[in-house]
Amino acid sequence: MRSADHRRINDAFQVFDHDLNNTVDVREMGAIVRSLGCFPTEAELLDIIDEVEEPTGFICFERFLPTMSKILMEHKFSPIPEDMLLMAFEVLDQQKKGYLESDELTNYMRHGDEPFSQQEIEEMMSSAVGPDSNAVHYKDFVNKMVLDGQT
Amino acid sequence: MGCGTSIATEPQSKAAGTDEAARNPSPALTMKAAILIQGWYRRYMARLEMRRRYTWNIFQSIEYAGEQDQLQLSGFFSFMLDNFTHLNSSGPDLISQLLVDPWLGRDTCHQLIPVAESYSGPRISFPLSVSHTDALLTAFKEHQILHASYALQLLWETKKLLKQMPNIVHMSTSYAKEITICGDLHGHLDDLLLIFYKNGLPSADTPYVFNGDFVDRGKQSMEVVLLLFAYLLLYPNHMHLNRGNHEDHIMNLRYGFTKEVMQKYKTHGRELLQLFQDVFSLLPVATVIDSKVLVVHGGISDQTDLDFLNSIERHKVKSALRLPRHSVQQLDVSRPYKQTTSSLRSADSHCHRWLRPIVDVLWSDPKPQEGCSPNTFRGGGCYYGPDVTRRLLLHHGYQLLIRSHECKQEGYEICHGGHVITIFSASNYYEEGSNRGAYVKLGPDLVPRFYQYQVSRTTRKLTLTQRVRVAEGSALRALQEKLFSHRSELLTGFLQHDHNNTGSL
């Protein structure tokens, strides 16, 4: 277990580690960690990097390890499944249309303590709303980007 | 428990519950099912994102292999010529064809060719006006070919202009607002276009630097160098083109534009590609803004002295992979080898001593740990760290280094605690969607303004999943050409620890 997290955590540091010197930026963080299935906030990812920055700005794999492996063991962060989240669209969805708006979605994902940018929206929105309508079926966007996160 | 699945367990309990619950949500409910949402959202990017950086490192990879083998192959052709070529007295072979000296006097030849009547392309004469540099760009935009009588003639009229020029030129903010800064090309001819139609064309008000390589990889190579020289030609004070690790006829053998030019220009390709190599390493290496911002393709080394460069004989340095010593006696086969090396000694001490700082120019990377090591990756020039660009700077006063010869996927990036710039302008480099392309302006504040862009060739905007997809396949698709090019290697390699022949390891 600990021996498989341990090479699961070093695989993820290495494809930014692009000196081959064991050290990262401290702007590829966020990235190394969600890519371990774990998924902090912003405000969480920030307490995860204040634990284990250097002052250069960089991060070494020596530091985060430990603190890595803790994270894993102890599942914090764990994933959403599939089911939640479309338990939590279904919440949003009001009148239980089955769709929502994109302006209706935008406008919640404009709130909330870490609102998503205008870069972030727009991303979202591309791949959520259908070619030729303003409706996001979130059943089928749900299914679509589980599907897309396991291949 | 994560966060995720606390905030979660709510919409859960209230869903099983009553209807009405679930039909009013209350605004604390839906907050969290909205926030719940962007957590996985923003965990679905950073996976994409990761798939991303696994595909830019699967090419990048691959681009420096290649350098990495070029620099091999030519360290064996100059051991070829070196020993070999004195042996080899029946006529000129292959290689000393294709390194023929330069300075021979074939300036006048392009005199020679005549245009004929029924040519439809751009008629240009020197000196140069507005309205041919504006012919050739729609010329080029029409996919027109400029004949090889004219384009002998641009490259002639800029070797005579190069001639004149400093190893290091000086331009200032003072007589124009704003002086536009642009990275790699690599004969992307749509990126120029792109830039000069958000930018305008180069002119006195405009003004412009190219920061090398800009032909090789790109299927347009031709048309840029052309077009920048004809820009060079018509505002020589306001145009100017540092010369990048491209810029270098034996990359060019590797890296597409020595096939571009002999697919275009059948009869007189040799003839062209012979001016190119002097009017490439005719070019200036480094650009100084307002005494106080430097420009240079690669960057420097813990070696890097500006005065040297400066002293330097730089169209000497013909190739950073071949070293400069040879000499057309030295090809001339006929002649017995161990008459002219004698009387290459001297001339030899000084091409050695100059190629070393133009490579560590042409050919470096930043770093962001201390020191300067060999840059082993691309097997050519260093690594620098933020020291070394602290301590070069702080010696002339300088305030900041612009450099490019890397692709950035927002076609710039900044390092070294904001003294370094990293600029590149061709985008979707690697792949369709991989990166943007950027330019730098810089006013008289010299605070550096970034433009990005990119050049889509599909009306529709591919969401990231789809774009990371693309080059996906194609990142594997070259790792399966490179494994299929080396399969007997490989199948020797694997065979060596396969000792009862299983089939298996």
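Throughout, rigid core stands for the largest set of C-alpha atoms superposing within 1.5 Å between the two forms. Residue numbers count along the first chain shown, from 1. This one's a predicted model, so the numbers in the text were calculated from it and none came from an experiment. First, how it differs from the form predicted on its own.
In the core-superposed comparison between the two forms, the C-alpha atom of D50 has shifted by less than 2 angstroms. A movement of the C-alpha atom of A128 reaching 2 angstroms or beyond is seen between the two forms when the two forms are aligned on their rigid core.
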Contents of the next structure:
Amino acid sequence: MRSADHRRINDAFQVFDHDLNNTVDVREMGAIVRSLGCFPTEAELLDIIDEVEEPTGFICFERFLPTMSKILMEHKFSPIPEDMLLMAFEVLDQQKKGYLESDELTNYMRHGDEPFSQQEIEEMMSSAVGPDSNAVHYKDFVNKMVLDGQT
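Alt. form predicted on its own, vs. the form predicted together with its partner chain above:
Chain only, nothing else included.
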């Protein structure tokens, strides 16, 4: 494994290691994995958790590092391409307005095939809803997500 990957994994993990003891709460796993540019389904995330979770309900960095390294090296759970994200939003935007009202998008997120948790909905809405509106202008949002993912 490259030292740059090791550093990225370590940095992402440390953000959530509030007690500075090389462990994180299992509930932080989704955020950590996604911050590394991997986007597993909830079922896939549970499989990862099963592999690394301690009986205490915490994740130790020593177990997390090799699992996450393998995921990154195999390019598992890569983000969805920009054009596919746009198409998904366009399907939801039946009136072809170029945006979705925040309550409309929240409803889709709650009642889809793989419903989002309340925390996931809040995280997305905090970055997706425009500052001057109560809407998600999805072309701008997808563009921002793609640029953020390249850093």
